[in-house]
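A single chain, nothing else alongside it, follows as structure tokens in the form predicted alone.
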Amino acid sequence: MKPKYYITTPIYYVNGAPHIGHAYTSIAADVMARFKRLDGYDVFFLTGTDEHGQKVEQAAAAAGISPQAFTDKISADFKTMADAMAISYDDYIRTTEDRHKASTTELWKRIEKSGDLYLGHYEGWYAVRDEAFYDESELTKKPDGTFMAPSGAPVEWVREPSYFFKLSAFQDRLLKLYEENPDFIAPTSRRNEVMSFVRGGLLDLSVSRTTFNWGIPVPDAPGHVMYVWLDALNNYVTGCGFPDETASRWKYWPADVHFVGKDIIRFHAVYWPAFLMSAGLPLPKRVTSNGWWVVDGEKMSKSLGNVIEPRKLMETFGLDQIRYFLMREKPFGADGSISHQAIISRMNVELANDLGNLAQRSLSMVARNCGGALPASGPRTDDDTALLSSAAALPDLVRAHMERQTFHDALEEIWKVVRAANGYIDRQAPWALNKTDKVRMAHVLRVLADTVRVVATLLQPVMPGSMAKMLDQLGVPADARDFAALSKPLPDGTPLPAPQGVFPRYVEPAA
């Protein structure tokens, strides 16, 4: 039976329309999930929109229309971008469905029968913006006098009824959790800031609201909704069948991983394990928070006109051009810019002239030299062993990176393996070999198309389209492409398909 492996994105805010950050944290658990598929895992990958709260209220209604017909359209924008790029889940959920009301309200049955909440009155600082509430010691006082949250967004006072969760009784069990699960909290920087969060001490949270109606209703308690971070953090157990624990789909919970932005580390590593805790439910295993793309050294804002939309970016690139660039650019968990120039450097260097011109080379002298046929192994040199056997500890060496959602890491590996197959037939020269030992120019050739098969079936999960079409012209059954099947060489003489150039050279547009 295969291991189980779950996997999620955040479920994203339908108040405004996706962009590359949106894009960048979904291709991030799409390398994983296509990864460990390939890996032999049973992978169960959720994906979807958080679609209640005030902001979304507020934003329907400068809209003029209706909070679910906004919704609506935005998730179906969502839905549209993650196809676009390729997104590989197996069930996109939505917060206004049924499953998830009726999951959330057990939820919250669970909680209150803990006895971990309480009806109350809030009053404090709340961002709407974010959906979050601050305390006053995380504000910060502008000139005009206001305050602004630590995320920049602007805070009002509120005071009105709230139903309270008791945060305050989790803060041992949460720092026992971080310290005996290290790898709990992704990246290490993300984990100190948890915890040093959590260590300052923990407030009670609010967990419902009565100055607006568009959430989950709290059951017996009429005029209150949900908090819509608990409403939105439960869609993870509500797509595993929750509450039926009898579901087919329950057996993939706990999560294996959270993908999430930095930004919401703290709702995802401290509010929902403690939610998990009171409801006697199993934590998730690992929370891992990517870094945000800036613009030429800018941060993302309408205001200043360069909030990058994925899809066009896709239009004019190519679209494992992108994921492969957006991937490699940088570390998972660090920020990062994003330039035309940066993605066509990435293309044109390692895309087109190491990996592209390394197949090209080698697959048009097995076509023009070899029948186009598949040559057959011979007795090996040093050379072919020393390149054979670094592209052989590939799997492995890209499997850790991965499980450590080191992405870059990951990349880099492949690609020393494709440089040094890159000096590897420089220093052979199989066009001068053809001259004067074809059948050592053979041996050469089939070194090379050996190696390229590894590097090809690893890099499926950045570029899935690209690599199909490098397997094929390798003659890699459809069938033979994951990762035990490296294990077994091609029968020689396989037939192969006249070469085709994967990736062309990007050339900018005239003006």
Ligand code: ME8
The other form holds:
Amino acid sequence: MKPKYYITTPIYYVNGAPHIGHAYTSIAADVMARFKRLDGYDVFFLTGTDEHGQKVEQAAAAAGISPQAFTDKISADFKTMADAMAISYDDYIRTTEDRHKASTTELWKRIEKSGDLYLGHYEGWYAVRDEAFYDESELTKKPDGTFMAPSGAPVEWVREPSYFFKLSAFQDRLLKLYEENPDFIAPTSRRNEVMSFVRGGLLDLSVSRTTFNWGIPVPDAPGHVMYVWLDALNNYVTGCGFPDETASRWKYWPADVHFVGKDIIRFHAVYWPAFLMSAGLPLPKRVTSNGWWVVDGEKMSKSLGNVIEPRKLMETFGLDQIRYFLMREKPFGADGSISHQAIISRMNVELANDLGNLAQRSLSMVARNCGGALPASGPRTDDDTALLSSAAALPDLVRAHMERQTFHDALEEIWKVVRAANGYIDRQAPWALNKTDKVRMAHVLRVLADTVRVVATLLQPVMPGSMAKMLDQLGVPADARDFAALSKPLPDGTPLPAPQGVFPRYVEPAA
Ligand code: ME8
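In place of the form predicted alone, the structure of the form predicted in complex with the named molecule is requested.
The complete assembly is shown below, putting the previous chain first.
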């Protein structure tokens, strides 16, 4: 039986259209999901939308339609976007679905039964944009005298009856969790941040709201709706069929990894495990957080007019090109800058020149000089062995990086082999061998085809469409594209289709 692997994206607020930041986290999670499937895991990959709360209610009111009609529309847009980006989710969850309301009501009851809830009165700061409560010590005073959350969001003073979750009682258990599981929070900078936040002492958390009603009702407490983060976080167990622990999907819980942005690490690494501990449910194994994309060095914002729309990028450059850029350009956990120039440079140097030319040069020689069939291997020179062994070592190197979500390092390892293969082809000069030693030429082309096969197989999670084309051209059958299949050589003489360039150079359209 295949080992299970459960992976999630954040569920996105439906208060506006998807932007590149949403695309980024989803693509990273998708790369991981595809990698695990090819590596022999039974993967369950969940994404979806976060539809309750004040922020969404206000956005619906501004649009002049009911919250449900509004969320139906925007959730559908996020789903279309996920499909357009080839996000291979197994289920798409919406928090307004009945299954989620039932699951979250049950989670609430379990927490209540543990004695971790009490009725009180909240009085303090709230940022609707973050859907988060802040202590005054966390805020900055602006020149106009108003306060601002660490995220830059405006805050307002809230006073209302509220249920509280006894978060303060979980400090020791949370610290123990982080200490015993050093991989629970990644990267380390975020882990340190969370640990010092928890060490600083935790306040009880307000978990119901009474000044609006767009949320899941608190059981037996008229006027109270659940705090949107308790509702939203619970999507991860709803997706596994909770509270039906006999559901076939329940086997996937706990999650192996939650992908989140650095802005929402506190919710996932502090509140979420505490809720689960209280409800007596197993804890996720890892929360990995991505850094921020800025545009040409500046923060993306509607007022600056520099918000990057993923659809436009995909139209201009191509889906796989964008997926590659996002995974390659910066370390996953760090911030990085996105610009057309940077995308074009990755496309033209690494995709078109390095990889595209390598495949095209090798395969067109096979087509022209080997009768369009995969040549047989021959006796190996040291140069052959060096290249083939670096290719053979790649799956393990890449796997180790994937486990840590160091995607850009995984790609760098792959590119070392791509560059080595380009060095090899230049040294071996099969075009010259074509005139002097056709037998050796065929052997050289086979070494290249085998190397490109390894590279293309490992790159499938990042560039699924382009690598499918490349593997077609290499004659790799659909059922021999997982990592285990790499240990079986392709049969000599496999007929190969006529090669076609997979990565054209990007040429700026004439103005
Ligand atoms: O926070 N760069 O939803 P959200 C990189 N509903 N990633 C970015 C980004 C940027 N500039 N901007 C956004 C929520 N993101 C909650 C989540 S989960 C139970 C509930 C990504 O629509 C990043 O992953 O605000 C961030 O965490 C997510 O989008 C937030 O999406």
